[in-house]
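One chain comes next, on its own, written as structure tokens: the form predicted on its own.
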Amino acid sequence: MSRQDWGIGLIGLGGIANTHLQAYLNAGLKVVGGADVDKERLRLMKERWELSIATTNWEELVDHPDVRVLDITAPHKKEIRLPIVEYAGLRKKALLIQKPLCPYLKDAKEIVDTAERLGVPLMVNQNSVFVPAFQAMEPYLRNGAIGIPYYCQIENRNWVDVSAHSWFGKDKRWVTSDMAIHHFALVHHWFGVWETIYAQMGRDPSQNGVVGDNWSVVQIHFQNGVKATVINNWAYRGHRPKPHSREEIIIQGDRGVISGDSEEICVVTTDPPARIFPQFQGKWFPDAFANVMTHFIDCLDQGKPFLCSGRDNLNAIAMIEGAYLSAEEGRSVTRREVMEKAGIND
């Protein structure tokens, strides 16, 4: 079969699926429609990507036999979230699901045994795996090129004003659930499983419109010995930020460093002394989109597992429950009481 044979159906359609439609357009994609509550905004969206099918009755989209991939971009609430996931199950559709998988690991959990039970595969829209420039990082981690890894850090900061969103920061858990969950799911990509985490967090009570913390530092141990150092900090009113998708990386090894964004990478080596600028087509913002959902698609036409499935990324979620947690008692939290807490037995 080819990417065509997949037909896409997304359900809802905010702000971010915009983005979705525009990578999937990119790349070729067929996208067979999208559901959403609200009759104006899907007006607009039927309108402006052409799209065939435009519901408020999003079981509808997903008993339409075109669909085999829905894309949920819905708000991550479990009592959103788990119905649809339940009810696509039912019909076999594979499931693609925007971060964070939910902010709260035992709601993640139902969501991702739900899938299991019902035998329909679960990938999370994880991008920030996906971004092209990271992607370009990755050799040079894993070939030795800067000696034995012991060091990340991720750094993203800006002034960001959601008092105009209906949802988007009106949980008690804001920028560690779902900002910091792209670095926590990147870093779990590049150096595996976590043993501890320790992390400090707050707000600024000026950021109008949000409930929860709007800034954090969390600092990770991983069991190969990495330490990660991802901060996040969506109330820097400074004259040089790092905002989302330029924040700042850093990995160190015993004989180099690799520094850059999604827009840029330098890999300086000592043996041999060199820099290095790896080259890279596209940027996070649509490209990242694109590659999520072809790889996807490419995997399950091909009965290959996937990156970012539902299962592994509970221990990216396990990283936002463990920092609350840890932010919350003023100590390290571990790994292990955070999965058996929710009932998770590796």
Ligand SMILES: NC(=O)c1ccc[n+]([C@@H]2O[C@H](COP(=O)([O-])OP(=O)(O)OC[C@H]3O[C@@H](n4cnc5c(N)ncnc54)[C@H](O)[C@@H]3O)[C@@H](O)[C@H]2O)c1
Given for the second form:
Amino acid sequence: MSRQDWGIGLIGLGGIANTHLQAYLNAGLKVVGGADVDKERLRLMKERWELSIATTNWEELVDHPDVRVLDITAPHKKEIRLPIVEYAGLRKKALLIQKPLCPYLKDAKEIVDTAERLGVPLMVNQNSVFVPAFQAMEPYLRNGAIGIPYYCQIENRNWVDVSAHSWFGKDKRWVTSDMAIHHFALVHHWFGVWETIYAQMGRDPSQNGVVGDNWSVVQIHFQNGVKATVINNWAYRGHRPKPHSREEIIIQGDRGVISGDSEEICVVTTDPPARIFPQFQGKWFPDAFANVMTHFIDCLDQGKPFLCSGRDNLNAIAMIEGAYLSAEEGRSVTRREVMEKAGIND
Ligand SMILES: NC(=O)c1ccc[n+]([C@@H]2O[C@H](COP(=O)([O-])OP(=O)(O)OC[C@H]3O[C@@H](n4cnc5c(N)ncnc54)[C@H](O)[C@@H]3O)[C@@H](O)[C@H]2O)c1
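Starting from the form predicted on its own shown above, please give the structure in the form predicted in complex with the named molecule.
Shown next: the complete complex, the earlier chain at its head.
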């Protein structure tokens, strides 16, 4: 079979669906159609992307025989996503679901358990893992070029006004669940399973439209000894912002440093002394989104395991859970206690 045999149906045609559709168009993937509960939004997206099927009834899209992969870009609320997973699972459709799978570990677990029970593949769209620049960093991290990695820092700071948005920023969890999840998934991919987490977070009340945390600093200790600091400060009004998708990344090893962002990277080695500027093609938006979907389809087509499976992603969602618990109780939290509390035995 070829990629063209894997027809895609999008559920939720809001803001990010534009990036998905542009990415799939660029990659020559087959989009069968889309669904959205908002009639006006549906009309606009049908016209913009020339969708041959556009429906307010997502079940109709799931049932379409040409749809084999559902791309879920509806908001990350359990009450929206779980019914779709159940319905699609019964019809054996593969599922790609936008990050965060759910901001609460118990809810994310329920979605993963449901997909597994119904025997359908579920990948989480953790597009940070598929950013061309970050993929170009990876060989230097793994091949000993910087020696043994021991510290990673990711910093994302900017001011955003989300007051006009209907749901974004309106949950009691915000920047650490909705944004830091990009970075949690990335450090999980790079460094493996985490052990303990310590977080500080807060809310600048002058940022309109946000009810939850709008800044956080999260320190993660991995089983392999690496320590990481993930900073998401979306209440920053100062000079030199580092907005998403240009957040700054540093990975330090005992023989060098990888640094940069999604558009420019550098590797400095001490043995031998060198300064390398690895080349890569593409940016986070929309190229990482094409990389995610082609990876998923190719793995499905070849019967191979894929990155960012729902089960594996619970490690990243557990970082969200651990970070909020740590900030609330002012202490370091272990992965084990977070997993046990959510009923996950691994
Ligand atoms: N970099 C990234 O990967 C990235 C960026 C932005 C958003 N996201 C994620 O994508 C998801 C959507 O975000 P967005 O910014 O596009 O939100 P949005 O509000 O712009 O779009 C969501 C759309 O889903 C529709 N919808 C709601 N319930 C539905 C249902 N039951 N069935 C069908 N459609 C339904 C809404 O009408 C809306 O058009 C979120 O989970 C968000 O975290 C990811």
